[in-house]
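In structure tokens, the next block holds one chain alone, the form predicted on its own.
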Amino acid sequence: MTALLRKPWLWAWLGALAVWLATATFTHGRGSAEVLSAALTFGAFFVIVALGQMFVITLGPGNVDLSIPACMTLAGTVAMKTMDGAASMIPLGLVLALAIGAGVGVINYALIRLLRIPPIIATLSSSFIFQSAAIWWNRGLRVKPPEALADFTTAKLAGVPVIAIAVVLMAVAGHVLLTRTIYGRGVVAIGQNMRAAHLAGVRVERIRAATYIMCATLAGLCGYLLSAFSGGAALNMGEEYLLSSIAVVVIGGTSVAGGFANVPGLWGAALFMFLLVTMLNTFGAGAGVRLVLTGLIIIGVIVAASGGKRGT
């Protein structure tokens, strides 16, 4: 029990089962299942972006992408004026999300590498470009997705959304790639120490460009999913994974310090994040009194899950 309490990600999954009880508590248990499978599901959408800035944070400090929300919107936009809504069109749909996504990852790594910005605030900067072409590819339409495609985001399989399975299987993938492959072992020691990783033969530029298009890659994907979910793509469809991806990751048990990274937890915290915010609504909180009992909660769970030893 007592290495059990140690693992990082055990407070994530611990807290969101707190607030899932509280809620239902409070219900007398009305809606409960409810609550939770739309927990799986927008928890799916948290799960995908933060698996790649997960892998971002752990290469060290510094190391973070503001795109994401940017690359969401623009992956959106121009997948679902493509496929205007033809189930014929959704592979190519996909292909374009996925390849505007590797390339604004290698537009981010291009600022960081060869002109020498700061991670955080190359990816900043690139974020007001490619919102800006979202919104001249845009032009104020909201195209609606294939039906197929919609279909496949809201469907269940035994109660069980299916989106929510098909990023669990991600989620392992991404565990299997940090843990049992040279690229993740790579990314970790960069984190430890960039120099020593180097001296020991890590290619570090070349883990660094891979996991910041990787990154960028999977928020094109959650743009390409979010927009069929939703009915289309919107210009502040990205806005509120900008926090909520370094958020998922902190709280799912990853260093801020970079290093180490947990995948298991961040499921758990993505479903306390929605959770949280659900509980304080059913609680009739205002928005302010929300704000800042989420802030406090979350810091508490960092708090415990940080005074534990690290873990897988």
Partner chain sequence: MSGTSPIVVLDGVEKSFGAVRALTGVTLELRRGECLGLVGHNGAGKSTLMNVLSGNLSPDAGRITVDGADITGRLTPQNAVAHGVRCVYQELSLCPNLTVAENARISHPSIAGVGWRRAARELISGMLDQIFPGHGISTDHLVGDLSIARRQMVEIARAFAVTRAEAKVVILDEPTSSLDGVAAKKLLAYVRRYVDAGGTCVLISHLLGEIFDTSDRIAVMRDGGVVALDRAKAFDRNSLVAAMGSVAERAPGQARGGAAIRETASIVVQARPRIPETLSLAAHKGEVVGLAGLSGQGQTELLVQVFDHAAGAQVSGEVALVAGDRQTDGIFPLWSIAENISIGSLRRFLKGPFLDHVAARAFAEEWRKRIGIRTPDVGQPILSLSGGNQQKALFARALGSPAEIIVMDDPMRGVDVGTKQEVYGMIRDEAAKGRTFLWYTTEMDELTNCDHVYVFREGGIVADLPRAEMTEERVLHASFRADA
The other form holds:
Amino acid sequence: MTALLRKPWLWAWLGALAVWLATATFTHGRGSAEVLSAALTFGAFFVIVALGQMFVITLGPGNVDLSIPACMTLAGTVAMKTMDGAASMIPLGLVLALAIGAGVGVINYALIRLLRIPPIIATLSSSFIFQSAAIWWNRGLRVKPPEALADFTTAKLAGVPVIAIAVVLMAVAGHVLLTRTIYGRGVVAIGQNMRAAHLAGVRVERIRAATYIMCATLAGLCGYLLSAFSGGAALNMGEEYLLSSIAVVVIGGTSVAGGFANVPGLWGAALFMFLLVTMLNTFGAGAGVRLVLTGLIIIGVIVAASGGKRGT
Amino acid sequence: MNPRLLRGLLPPLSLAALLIAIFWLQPRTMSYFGLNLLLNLAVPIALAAIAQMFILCVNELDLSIGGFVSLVACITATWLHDTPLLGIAALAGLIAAYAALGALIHLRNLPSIVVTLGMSFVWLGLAVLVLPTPGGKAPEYIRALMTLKPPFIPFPIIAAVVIAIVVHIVLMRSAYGAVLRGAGGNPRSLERAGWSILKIKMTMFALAGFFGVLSGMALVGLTTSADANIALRYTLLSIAGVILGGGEFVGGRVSPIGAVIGAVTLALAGSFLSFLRLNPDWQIGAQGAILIIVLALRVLISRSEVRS
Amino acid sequence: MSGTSPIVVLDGVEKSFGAVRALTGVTLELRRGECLGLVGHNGAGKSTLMNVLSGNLSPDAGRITVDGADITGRLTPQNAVAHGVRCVYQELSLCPNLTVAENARISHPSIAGVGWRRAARELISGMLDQIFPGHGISTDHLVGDLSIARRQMVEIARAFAVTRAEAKVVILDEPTSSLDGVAAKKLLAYVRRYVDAGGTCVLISHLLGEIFDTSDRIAVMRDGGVVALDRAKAFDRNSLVAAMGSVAERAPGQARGGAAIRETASIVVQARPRIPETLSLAAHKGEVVGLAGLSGQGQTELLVQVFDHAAGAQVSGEVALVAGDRQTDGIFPLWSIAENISIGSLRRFLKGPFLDHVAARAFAEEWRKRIGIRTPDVGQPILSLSGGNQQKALFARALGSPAEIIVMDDPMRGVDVGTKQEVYGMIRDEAAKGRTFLWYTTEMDELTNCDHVYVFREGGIVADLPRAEMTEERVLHASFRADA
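Can you give me the structure for the form predicted together with its partner chain, which would complement the form predicted on its own we have just seen?
Up next: the whole complex, starting with the chain shown before.
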């Protein structure tokens, strides 16, 4: 029992459960299943980007990818326009979206390495360019996704969204990657102490490069799926994912200071974030209250997790 | 040429190059009204960049300044216009909130990125609550100030120069300014000399809040009405402005004059592209590209510095 | 002409860091109008003592009196400054982003208001002119743009400068280490003038010549206590070195004849420090090579150079490193003991693409037994261990790795005697099996475990001593610049 209480992901899951129950009580259980199904679908999109962001944040202070929204938008628009609604093009669109993501990651890492600037600034400035590229490519058009792809994103298997099942499997893979591979051990070691990691024989730069590329590739994938789900790529579709990706990682029990991560918390936090918004909606709270509460909760979690260390 | 001098000259030279290019492409801008139009929106951006500069100076980063400026704009267009006393109290409260944020970040040793990220939700939410749909009205005196037509020199230029000089005097020339900047350079040494880092951080955050408030008011003075999303891009622009102006991410090396120049450069970049008849889609991208180019130039200069 | 009335009295001052007793009851008085030279080998407690006096560390026991006032419990850096005690730290404490004048203002809060800039300029440039005439430093230069030597000058001038706060006692911790000879002479001449005018100065230096030339009295520290204290004239170079070193001859180490290895085994490491004038280092297979000298003379840099297979080092084989500075170079604080040990040899636990945690755990458990880490369970957090046992885990990480060459960066800091003996034995065994060790140590005793010793000074290698020729005296003499 005490072992369970110490699990870092516990609080996100408890929070999600509490919020869901509160909503269900308020509505006397009406629509609770639908809410859960929607939470699984939207949570899946959060988890895809948060998975990449988690690895980046775990690399240690100053590591965060701010180019996720731009990357999502770019990958989504290019893929949708290339497929142009043709089912036969679905695989090509996917490959294209992933390739764009990987390219974004390569550029981000190159900037970090060559310009010797903090990752925040590198990904920030590159995101300007990706955003513009997406706007330019899109030209205000909203190309519909191939029907088969759109169906896939909304399909259900025994009442559970297929995409959620797929992302759960992805999360399992992410968990294995984090805990059972040399790469994962390396990421966690770098996050605790980059110099010590280097001196213990960890290939620091190789791992950092791989992490930024993976994060951007996942963002590309999310952009692809999200635009299929929402009937086409929109230029602002990535917007909320910047803050959410970081919030999901942090609420999920991963350390913002790096060196400590966990995957199950991502799902808990993603469901919590979505269900919280739903609950506030059901209670009749407006967009303003929702945003304020979200922000305060993120800060509250950080303050609670920090334990008040005033280190050197 | 001395690399450090070159480094210092980089921001004004970039601005001059951009201005010359614009004048060459579109000679009509080389007039009182042309310049006025060209530089109008640079004023609130410059103020936001100054706000960000205070934060960067103590080795923190503010990802919420865009939301904050939006909130200020909303309050200015509603409460400050309708019930001035309430408006002033609200704005003063916001500055106090910033100081409290600085204290929280310092005392609990929190990563400022995440805290300010959370705050960006809060500011945006409050802005939506204050002004749910775009609208409101700028108070007359702000509107009058922002559309002032002084003789000979367009208002935005005067405003930019005044902002740069005032902040320069406060931060770079005053006795306490040296202490404030020292906290970014070597906080341990300051503590040994008996200065309170907590007080310094709170001061810097309060100053950032103050200039954020000015930025929002200036913005509403130009646009006459507000909406909750009006200044979200300012977060990125303000950081980019400080960096373009020669500021560094850590170590307390910032320059108010540079930050203002950087902000003006960014504001001009958009117009430059439209005069080039380049697709307006690339406006944001150009800002990113300028940032990367300047950072790359800086790396080149520091390399030659090391060599010499 | 040494003064007589005491201004600072330390009485039985003690300070421990965990199990390590850094100060074991120091009793010492500083007098008005004298310069006290403070010497001692690394880890003798000099810097700890000065950190206590300047308020950066609070003593565990004992009393400190300044100018007749007992300030034992209330000693903070600010309070020390208020009582006129100034300190020039070894690591510089200037703000690199501020100008010289602005830095003067930071430590002299009374410079404020209109015209502060001019007052600060005059204060610091006046002091610089007095101490280092012809210094060529503009007070409007950013400190970050100055050379290390000039920064040191500014730091020193700032400490001697007098505003509303007096400078009654000035502590100089290795002040000449980054100054050239001319500037160092100017400083020492100024110290004499300052002392003759009634000031008090504590001079910590490894350069015995300047200690002799400048001090009125000399205190020698060893193992956390003052072991000799007398007029400077009562010492000579040899008696001073003798007082610093260990008096009792200890049992000779168990090193096998290094010469034999050198003749037969192949060279596996050849490295040269990155400075123009230096000897180079060679290590043969199965050899234990010692890197000696005072701390921070380029030994760590050379080890990292070898570890990285960087330019200037020819290394045949994989290298593992044992960190000495556990916190910054060694442990992963969020991990368990087992995870900290196994990170050095992850490849060994691969089953297909995945790590076998059971095997890794068993491996750590095996090393726990072999090296005697005192813990019931290797699944415990690494921070649950004492410093010495953390260090053992780092040894296990390196020795357990497949690396043929092991570099050790002063790995015995804060390790108790029993553990040390166990580890020495282990190193000898591993060397006998054909592993090669590069061992940087600041402890003289440990050098007796080495087959060959290189002495470092100022970033380069200045002596190359086979085991047979290595004596404590020779190492000490090579460690100190022959300038007396």
